[in-house]
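Take a look at this one chain, the form predicted alone, written out in structure tokens.
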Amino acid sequence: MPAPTLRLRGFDIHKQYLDPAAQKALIDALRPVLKAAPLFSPTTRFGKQMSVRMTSAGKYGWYSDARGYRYESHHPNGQPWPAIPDPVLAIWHDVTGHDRTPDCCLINYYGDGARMGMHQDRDEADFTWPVLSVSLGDDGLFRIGNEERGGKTESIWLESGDVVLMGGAARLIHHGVDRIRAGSSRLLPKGGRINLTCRVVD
């Protein structure tokens, strides 16, 4: 039986939402993206390089360097971005109810000691879409704040197979990852933790 969906400031956290044999299966089926488009490092605008590596699939990946923060067409080897994977858009279609398919997948990866700070999600055109995430590998302690940057936070662990769709008057709260829980999880054979952004660009 599924555990109950959690809401914290307007967040919709759907706990266990992927078991074992599911967790795998997404691993799987990233992979080949992987492989096409492999992790690399991206500094922040301010010329810092970040501490989570990053690739993504679809029509558009996130993108970070000197010029800002954006989205691209291709990978920085030049090749297009390989498509977002069907298991993805099924946790995507099945969580939202949306027809429309997101145009980038963000794939983060957390080694230990990676953290991403307190963000918001606003690259993209029309606020209205929700952000969906998707937790795989070693627990992250995620935690959000507000629209307006500072002020009171809560943080909540995140493990795998946990998924969070950020939506409506919550869509614009900043959030981020302070650290992860090093070793808590056996799905990625080298361990760290793996987050899934989707996300409608256009």
Contents of the next structure:
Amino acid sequence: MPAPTLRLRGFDIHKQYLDPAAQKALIDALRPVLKAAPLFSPTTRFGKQMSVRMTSAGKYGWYSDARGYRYESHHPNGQPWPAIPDPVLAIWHDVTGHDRTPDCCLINYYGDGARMGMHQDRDEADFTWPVLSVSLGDDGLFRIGNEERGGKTESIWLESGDVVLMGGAARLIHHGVDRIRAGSSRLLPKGGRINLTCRVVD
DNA sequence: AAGTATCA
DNA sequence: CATC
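Output the form predicted in complex with the DNA next; the form predicted alone has already been displayed.
Next comes the full complex, and the chain you just saw is listed first.
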């Protein structure tokens, strides 16, 4: 369990946890996952489509539609989600210190202009398990708020290779992504930002 | 409200 | 940036 380089409102931020070679290896490992489980943009229960495109790997995938947020065992194409790639699991085990494997690796893709509103991760059964976030590609402006909606917030630019651990008292803190710095990274040939979030669901 | 528009 |  490496020491975080930075702590912000209870979030452990590991700046540049992954070197460029490790980032590249991760992208290579994600390629077959994205091929088997293509990105899609879910809608919220108010009928608004999200600007972020997403898919998942693991036992469950995060999903939203008119019925609300939930975890699903299958991609909308009817297939089970692909397995979580080993390099992702290795990061989870090292940074969290947990032997238990995550049930879900949500893969969020932010193109230029994509945003994620402030929210809590609360669709899991047990909030004592942390959520792990891995940033790849373009920089993203990450905003951290409070357990209650509203109030003052703090922002930090997350860069390719940064890893954030959201756990303990900070597990239910609101967070979101305000903007993407398009073209800031060459990691992804087509540009954009990929964020992986690993969670224990059951 | 994992959203958007509006306001100071 | 706060509020809805």
